[in-house]
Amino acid sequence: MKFQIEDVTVYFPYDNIYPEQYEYMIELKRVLDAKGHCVLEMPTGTGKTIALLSLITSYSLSKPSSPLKLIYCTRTVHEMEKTLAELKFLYKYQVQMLGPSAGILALGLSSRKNLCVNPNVVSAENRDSVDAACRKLTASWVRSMAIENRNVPTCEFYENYEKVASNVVLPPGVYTLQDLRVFGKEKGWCPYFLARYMVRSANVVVYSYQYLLDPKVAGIISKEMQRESVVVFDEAHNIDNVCIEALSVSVRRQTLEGATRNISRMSQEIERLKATDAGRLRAEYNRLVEGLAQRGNLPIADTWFANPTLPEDILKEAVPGNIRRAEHFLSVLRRLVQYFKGRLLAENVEKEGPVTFVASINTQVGIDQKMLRFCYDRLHSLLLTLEITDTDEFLHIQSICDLATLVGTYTRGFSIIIEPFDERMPHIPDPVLQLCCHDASLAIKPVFERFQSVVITSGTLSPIDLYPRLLNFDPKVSRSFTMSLTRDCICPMVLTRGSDQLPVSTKYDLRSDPGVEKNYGKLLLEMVSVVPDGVVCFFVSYSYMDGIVNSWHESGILKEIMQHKLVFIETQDVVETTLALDNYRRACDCGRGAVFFSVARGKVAEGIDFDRHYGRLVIMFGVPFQYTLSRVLLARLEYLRETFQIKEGDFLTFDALRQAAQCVGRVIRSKADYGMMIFADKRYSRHDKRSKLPGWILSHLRDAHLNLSTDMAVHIAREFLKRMAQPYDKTGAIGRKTLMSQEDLKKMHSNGGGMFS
């Protein structure tokens, strides 16, 4: 269908739309035409994708002279192919409807080890070792010795696409990863080579967050992206944390060995160097006196990581003289690695900001803010000085020349912690120093400052209001959405206690209390009795999900619920926790039932998806609390309160209840859909913490539903699933319409745009 938004006509490849998305796309369009920055929570199986793709590149048809292009960030490769697989069905519709003149360049960007084909490169077991593999065969001056000898290996798809790359083009159209690879072979090229290089004049690009917001990426792939972008961060819930992590560094005994056997190497190579090419050392000095930076006219092939500060906080200095040579340079490294090892050896906990750090090394070992500061980027022209290929063996010395950089530049909004063993582990020793980052403005601030407008969406961001805080940024629109239903086919529970009548909580006085853990059992077991199909857990940690598996096995409770359903559990191996889900999914395939025993924090948490017969019923066991104790956290709240206002309880139940909400969003993907949650905690009942639950969420949770036993849960379970059974009107009776044709749009636009209910 087709439709207008004031002065936009909208392409929407189906038949009917949604209330929701049709207001989603009203204040996205506010939003482009206001040239800002927006939140929005929409529910999870509301069409929050096509909504997005379709308003914004609808948008920029609509102004030819121009036109926008849409920078699409996704947290996993699973949904960058979900993305792009809509995408493609959106472009088909456009086609269709104006023919060429509707022809965009659409294309994912991932790493190499998602997108080589090179048969010899992608069997390297981890994405460090299939970089690495890929420099030996593509670096400048490998190629330069290929030419001069012939039995130097280089990579085919590379030289092919070498010897046409400034005439490369890509046919308009949609591409996956999967397309990139098979056109990839199709004409011989590097498909990794040629996305890079197409991003410049793609209309859509679609890619992972790290490739905005981690400096070290973002100075490579994205430093020639547009103004004239929108940026849309989708499931952007935690995209504080991403940001955080972006700009912190851990240091362990094991970084600091490699390290040191890094610097030996680095070492030889040099005096190797200096008896058969002096030359090349003294023309790295050279230009290095002049002040010209490595960077920026590198051969694609050579360039590695940009620097791990923000672009704007690099200042245009020359490096300082006393690491201008390599050899000085190597003993600067020793003594910074020296004064690590020393801290190391720390008995007690030790926490300091970045100036006191800095003040430390310097009198302790001589190596000041600057030479800091000009660590990483001197280490970088060092390594391709020394032509040295197998980066992946080099990733410890960079993680020191990381920090150094991240602490001689910064102030303020970092802590350096040294911890002498892990606070739940105290008998093993397992010293730590971490530099932790506590400002995820700091990360996206570039992002703000630099493109048009950014979209923060996703299905749970309540309370709306805390995301501009933490962020630091004014958006010109934030609003949560309901989701229209032509049924009730969400039904949130809060159990307060057991079937006993004890309470039930996570909490560490009653975690765990034999009591609390048999009522668990038994609200699962008398769950999975009622309940067809695929039933999910969530467990706060993985050593609670342990314990508690570990004490129902004991009491004979699971051995009763496998009578039932199938019982499937998530690890910490992927592989492992991937072959559970396959056959979680064959379970309840072939009508066996199943149940599947998650963490809140895990992966599974996160981005897979129970719909229809694999998710009937969610439990989310106690609620989700970061661990309290970790010193790391405690200095992050302490910033946010200091800097923001945030009060350390509304984070911290914010972040738990964000957490919640996405795992049992889990089980509804669809409005045919439907699924029951179940938040087995007393706290639940509370309502400064049920009131941080997201909107779609809220409006389906009855009075009634607040405090419950197990005995009344599995009476309300039974009903609600006796209601499903029955058939319904997809488009919904008059008065609750929750599909609108275009007929129903003429209709609203001429009684004067009132929505339906």
Given for the second form:
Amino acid sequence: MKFQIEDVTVYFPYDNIYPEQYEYMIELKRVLDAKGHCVLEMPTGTGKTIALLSLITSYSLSKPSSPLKLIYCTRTVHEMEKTLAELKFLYKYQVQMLGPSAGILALGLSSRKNLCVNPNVVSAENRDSVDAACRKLTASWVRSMAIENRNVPTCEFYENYEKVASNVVLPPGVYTLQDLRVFGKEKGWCPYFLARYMVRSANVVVYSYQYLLDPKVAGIISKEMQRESVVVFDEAHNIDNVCIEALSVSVRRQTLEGATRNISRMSQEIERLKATDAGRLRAEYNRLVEGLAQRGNLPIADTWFANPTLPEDILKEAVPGNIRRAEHFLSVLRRLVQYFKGRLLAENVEKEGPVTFVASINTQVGIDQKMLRFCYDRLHSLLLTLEITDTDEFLHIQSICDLATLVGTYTRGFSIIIEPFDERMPHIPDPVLQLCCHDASLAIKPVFERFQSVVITSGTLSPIDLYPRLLNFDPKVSRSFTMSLTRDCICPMVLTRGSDQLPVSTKYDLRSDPGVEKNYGKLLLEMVSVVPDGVVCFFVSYSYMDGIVNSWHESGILKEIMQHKLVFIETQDVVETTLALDNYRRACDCGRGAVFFSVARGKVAEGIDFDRHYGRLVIMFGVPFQYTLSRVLLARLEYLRETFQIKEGDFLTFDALRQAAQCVGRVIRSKADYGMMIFADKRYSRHDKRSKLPGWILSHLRDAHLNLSTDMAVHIAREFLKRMAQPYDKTGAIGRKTLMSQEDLKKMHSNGGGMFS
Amino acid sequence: MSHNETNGEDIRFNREEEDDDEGDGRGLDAWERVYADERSWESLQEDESGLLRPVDNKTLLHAQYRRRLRTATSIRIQKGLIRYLYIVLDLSRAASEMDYKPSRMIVVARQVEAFIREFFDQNPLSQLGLVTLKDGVAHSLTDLGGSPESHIKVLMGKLECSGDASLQNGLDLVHSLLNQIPSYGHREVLILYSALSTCDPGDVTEAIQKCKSSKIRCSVIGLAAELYVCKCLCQETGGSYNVALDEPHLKELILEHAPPPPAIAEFATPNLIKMGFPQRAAEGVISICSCHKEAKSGGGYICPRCRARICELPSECQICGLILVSSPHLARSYHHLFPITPFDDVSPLVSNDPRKLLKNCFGCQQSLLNPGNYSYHLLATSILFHI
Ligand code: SF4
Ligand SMILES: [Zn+2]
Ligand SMILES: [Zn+2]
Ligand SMILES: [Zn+2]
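Form predicted on its own already given; the form predicted together with its partner chain follows:
Up next: the whole complex, starting with the chain shown before.
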């Protein structure tokens, strides 16, 4: 369908549109007009992605003189592919409506691991080793060596790509990663470098958060993006954590051991080079004197990581004299590693700010702030000079320099925390030195500044006024949309009491109460006997899950549960969990029925959908607060309080509730679906907790469902499931109109003219 | 014995699910009614639906049922008149639950009994058999046969439940039984499923595919909630899937299966079937009947082709395999193909305008002006026309 929002003709690839999609577009349009940023909460299953894509592409089409670029950030490759698939569908429609003038170039960009087509390289086990394997074939010195010696292996895809280099053009269209690989194979061009080259001129780029938020990656990939861009962060409810992680570094014993190995390897190389090609070292020295940390414009294949600090903080100065010589730099690194080793011996938790830390480094091993700041670039330069290609081996020393550079650059918003062991497992010594960033606004600041509009959107962004504070920006629009439904297909409940009417909670004082564990077990048992197919349970932590499952096992409840459904458990091992999920789905498909035990904040809670029969009920056992004794968290809370006046309790509750909402939101992924959500903890009935749930859940949470015991919940579940099993009218012709056609929109316009214009 | 007409039914399996609109308008009032009722235990709850349960449920349901019968038959689609139906009863542990009073099992048995009578009433040429699921196995309770009483007797004698239900075993058994029947017969299974899972020895999807390729139409009526495999089964084999809300709704759903369903498309080539119209044997003659294999006196029928004696009509001659029917049977089956023209319900109370009031029944021309006569005639017309 095609309709008008003010001066923009929107091309929407479906015959009907949900009212919330339409409103979403209107708000978005307003933001684009104002060239500002926004926060929009809209539940999954309402077609948020297609609304976004079709408005922004249509907007761009309507202004051919100054086309907007769309940079769409997703959290996972899977989401990226889904987005591109929708875009493809939309693109087809737009071309069909407008002819070839609607042609745009849209593509996904991911790491080499997902794009490489060289069979010898992609087979490597992880991302870093694929990167390194590719570098071994494509580094500039390898290639020049190959010209003289035909036995030196190179990558033919890269060679072919290089030959056409800047003349390559990707015909208009939408390219998923798969499409890029196919295209690359066909032409014999490397899809990874092709994609990296094309993102500059593409109209739509879909890639991961890191490519914008992590300065190390953003500096290379997103450097040349135009200002007239809309940046969309989809599923952005955890964006503050992504920002923080991008600027945090941990150093453990293994890191230091690895770094020591790296240093001795580098010193051997230096010795070797001195004997064979001393000129190269001298050349590097001269370059550094001239103030170029890097060799000007590096060939595309040589770029590794950019500086870990934010663009405007990078010093445009010459590298300090005392680390210009390779040997001197190595000795600085050696001393630094030695210093860290000493700090890791601490017997008690230590916490200090960057300033004290830098001062202590200076007094103890004589490395000053400026040297620290240049560590990262200096290392990068050295590695290039030494022509090291197995970069995956050098990640350890890289982390050290990363930390050094960050700590040498920032004086606020960070702290250094040294913990001799994990608080929860005090008998296992596992010392760790962490540089923690507390301020999510740091990493995202350049994004807000560089791009015209930034859209932060997700199904769960409540309370919606907190995100602008955490990220320190001023949104033009912040709004929460609800879902229009033809029937009440979600049924949230708050369960406060067990079958014996005693309160249930995972609060500290009740946590290991056997009565609570028993009540939780009974709840699950009753539920598995009335709910068909899949049931998903979320626990507050791995240790809590282990404990309660053990006690259920001992009391025989687990066995009874298994009479109704098979039980699968998420573990910290990704392979095991994938297998468990696979079997869980199979059990749901074949009618055996299954329960999946999972952990809030785990992999499953974030990325896996339990839609349709894979999840008819999700039970959230307890309130998933963060581990509040964690030093890192405490430090962050302190910072938030001092800098943004966000109260500790508010932040913790907000964080717990967004995790809970994420967990329970896994069961509804479309309007045709249905599912129940049980919040099993008495604390959910309190207004301050509950009110932080997203609007689309709250609007279905009836007052009568706020204080339930197990038997009442079971009764409600039975009735709900029967009701949902009845045939229904999807278009909502009876009473509730939830789909609008082109005509409806036109009518709306002529009737309430002023309403939307 | 298929009457070939336009066949508008295109049954397709949609993986996206939730896409099987049973296009009739029922359901809504039914569930909202129950919903309103169920809310009563929470006295403080404001009611959204605002609907009260009608006092006289039975007449309402009956009217609905007749209405549906009418809409179902008014479109001229091909129907299978000779049906071979297996009713599969889930007698697993779940059937002992007491959300239906006194228990799911008793309620199901009661409704199945009513259904069996209605079934033979509407499909005199058809046969029916019973299968039970319990303790993980499927058990054939009665073989295909045309006598309602014998099925009901066996069923009522075997009412106990235990163990798990296995859909796969049930389908496998029914498949092996229905595979033997002649090709003109329409193979159907109606499963009354209490359980919310199925514990199968192997892969249930294989059993579903087997039923599909053997053109067995499987329908399921669930008692508690929607189960994904059941949905798959019905979508794949072209059956219907419903979940009952309460006993009246269950009754309604079961009775929906009494009129013949539309024939499966590829199966619907017109077929000529040989049938015999046997004569009644003379009273007092003693002969060995071919069905019970024992001497019986009088009251039987003689096969016109091989002269063997059989006790009941309709049936199949045990000796020569001829289908034996009586002409009223045939006539009664035919009414599904030639339905009455739809008529409007006119209540004498509603219409005060004497000119609008119908004076005579359009079927039998008797006067309708006597209010006492009224309901009788409305009913009578439909039945008379149906025969
Ligand atoms: S150049 Fe491209 S194709 Fe060749 S190894 Fe590297 S990523 Fe793979
Ligand atoms: Zn006999
Ligand atoms: Zn015979
Ligand atoms: Zn009459």
